[in-house]
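Have a look below at one chain only, the form predicted alone, in structure tokens format.
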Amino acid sequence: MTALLSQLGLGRQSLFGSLMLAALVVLIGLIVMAVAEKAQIRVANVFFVNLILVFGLQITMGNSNVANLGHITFTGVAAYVVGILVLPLAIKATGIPNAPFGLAEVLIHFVPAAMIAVVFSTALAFITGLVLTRQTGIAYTIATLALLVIVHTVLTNWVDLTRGPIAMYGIPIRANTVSLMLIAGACAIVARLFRDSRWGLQLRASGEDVLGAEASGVSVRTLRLVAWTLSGFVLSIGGVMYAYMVGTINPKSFYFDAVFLTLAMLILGGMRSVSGAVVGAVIVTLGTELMRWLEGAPVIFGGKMPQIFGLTGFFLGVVIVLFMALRPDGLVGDEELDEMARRLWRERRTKGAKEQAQESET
């Protein structure tokens, strides 16, 4: 193990910090699994799906400090994939009877299904990776939105295969609160490991300076290629894991909303931070919770406030630019929770040790 963690430049600590987010994630899991309610619990499932995805943008868009706006896009291809595979024969028959490649009669248990819906939509990002890595700054940026477009049109208008803009319903509930918990805590070790390796390494000194790493020997477009198409397995995990949560999938699901949702909880916590990807999360799913339920015009303090639509995109909308504008670099910045820890014990100590100095000099 230790061989391994020096060859892909990691150190102990960067385990330990892992492996301590992956525990915060599966320890808010067993809270709300202890103490919610049953509306509760579905917020937490819909929580934990929105943090896989956060952790694969974090891992491009985090490290490589260049926006990406289309991760999306392979969330909704593995969810899709995975639906169709393991979408009853019944439903298949009056859904999509004339899927192309006789899919209208297969049907595959959903273990190998998910695996199959993974590699699928991570063999995508490696092919789409090919040609997005090779634009930079803004090109890169509109060439991702472009990505998302194309994908999001091929969904709508494809109806034998997906039903276009009618949702496709009957996928078999395969996840919960204890599987999601679990998936979310393996991709923050994913996501956190490749931060502290080598090419994360690398990668965030190419988000400083492209020119200034291309100088020192770094294969900037190698590296951007292998974290989009690792940030594209995990958000493939994530779109696998929504089809077997909520058994209902549509091309909406896929698109802006999701975009902003998981941009903002990055944005908030810290971008260049798993740790923040947490943080983030969490904020902004009980910011959007509290505007869904103040849409619904609820009575407070014995008044009952006006119906307003609308408050939770403005929500979104409202952090993104303002954390842009006045803390660009979130909450919780560049650290990791472990990492922050860490700093203040030490500043604890050496604060102790100056006090202890003073008492013995007087």
Second form
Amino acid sequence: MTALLSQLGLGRQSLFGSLMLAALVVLIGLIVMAVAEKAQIRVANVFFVNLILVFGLQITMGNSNVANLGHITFTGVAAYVVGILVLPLAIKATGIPNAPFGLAEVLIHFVPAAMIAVVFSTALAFITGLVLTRQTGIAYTIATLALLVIVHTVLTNWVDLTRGPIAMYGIPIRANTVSLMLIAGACAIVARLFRDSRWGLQLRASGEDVLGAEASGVSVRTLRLVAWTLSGFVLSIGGVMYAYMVGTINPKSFYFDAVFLTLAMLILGGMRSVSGAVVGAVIVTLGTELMRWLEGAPVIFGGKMPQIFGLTGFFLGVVIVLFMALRPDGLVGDEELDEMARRLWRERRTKGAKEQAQESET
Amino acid sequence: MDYVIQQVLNAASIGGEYALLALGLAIVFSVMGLVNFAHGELITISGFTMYAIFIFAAPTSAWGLLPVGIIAAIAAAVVFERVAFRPVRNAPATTGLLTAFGLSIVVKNFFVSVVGATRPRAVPTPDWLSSHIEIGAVHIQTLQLLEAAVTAVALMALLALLRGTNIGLAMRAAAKDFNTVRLMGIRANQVVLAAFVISGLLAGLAAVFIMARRGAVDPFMGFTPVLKAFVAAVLGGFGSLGGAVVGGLALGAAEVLFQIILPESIAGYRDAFVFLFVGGVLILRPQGLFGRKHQFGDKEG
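Could you switch over to the form predicted in complex with the partner chain, since the one displayed so far is the form predicted alone?
Every component of the complex follows; first up is the chain already shown.
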């Protein structure tokens, strides 16, 4: 085990840090389950799915420092694949009776269906990654955006398979807070270990200085492909969990609103660390819930507020703009929380030792 | 033959619209390295200003709305630069890109909040824009003819500006090396301002045509045209002005072509086919049709 870890360039601290992060995620879930009411549990479930997506986004964007606006593509593909595979036959008969490849008669147990969906969507990520990583800079970002539009167009127009713009409903609900928090925790470990691994370090170096990294023998293109595929894997898991959580999917769930939301979460927390993803997801979730409450024309101090649409989106946009202008590294910045704690602890100890030494001198 | 002329004109007018937008993106990018995702919001702001004037000032003819739309787009571009983009001017390209992305969300949702809903609102444009002329057997929409013509004139004017004036020279130089331009005693703010004014003007022209075609405004109207313009700019080679024009026209032609050759049953996939086609071109030429070959670590990373 240790041999394998050191092969990947991982030390004990990475392992410890990733477990701490997973524990933090699970702790959030346990607290919510202990105190929350039904509506809040729903919010928490959505939070965990979004957290998985933010981990996925962090793996590519956080490490390589190139904007990725198409990540939700793989979430959508995985959600639709799993939805089509597990939809009860009776619902299929009315919803998608003309599904191609005989899919209208197919019904699979929900676990293998999830695996098939993740494998399919990850394979798609790998194939698109082969093309995408030929691009650099802005062309890469636009290409990710074009990918999102292409897949959205297909999901919306392939009515026989996806019901098109109409929601596909009736997917059996298989996810609950426990499974969501455990899987989110597992994804935290994946993201953290990748960040700390040899490849993650090289990719982060390329994010600082592409030319310098290339000159030092880092194969930036290959690493971007690895990160893109791994991120596709995590995002697919998020898609499957989303489908199993809400039971109803439509193409709009996997379009720009989801992109904005996860992007704002990652930016606010700080995209260079996995802890940042967690912090950002927590704060943005609280913020959007507040905005949604305000949008619903609540009664404040006895006066009824006017109903305002679009507040949530407005809030997300403002978060992105303000953080980019004032604190582009996000709240957490470069260090993971456990690294930060360790550094502060060490600094305090050396400071204490110095003071002691000074005292003994005088 | 009429059919062919008709379709060529279709391609030219749609391509012209993309070219106008792509040029605006390219000029801002070449001068300050900013990928302006909020470009589409210039169209939205222009449209809503026309709508506001129409509602509150109730002009007798729709003529006056056209300059209003163009001026609104220019003003919005200048405000964007001052408020949002100046703080991130020296930041890495990704920071600027995400700022613009955030700004675009803010503006969209501002209109959603103010107008209260996302349903389109009608705005009139002069009748003659949607009239037709008959030349021989060919039936031509004035709008399309005008669009192709205005694009050509705007291009010529832009070329004259870039070649013939000091500020044009400064802008071309800034695309190569901004610091040297400043060492020559030219104010950076002026050059950037000029770039944004030009991009606003071009977006305003496009906005007027888009309004004439749609006849209505909604908060998300700027998104699709600018997405296409981005694809056009990448196709031509991002940051190259000539590439933006050629990319825009090529994209317009590709759209019309796919519209013709795709059978009815899969016509909904047109955009997917167009983007895949562009993707195919980019596999063969990752730097775009006219782009300089980018190495990792060049100006845009």
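Positions refer to the first chain, counted from 1. In this text, the rigid core denotes the largest set of C-alpha atoms whose superposition between the two forms falls within 1.5 Å. Treat the numbers as computed from the prediction; the structure is a model and nothing was measured.
When the two forms are laid on each other by their rigid core, does residue 23 show a Cα shift of 2 Å or more between the two forms? The answer is no; the displacement is under 2 Å.
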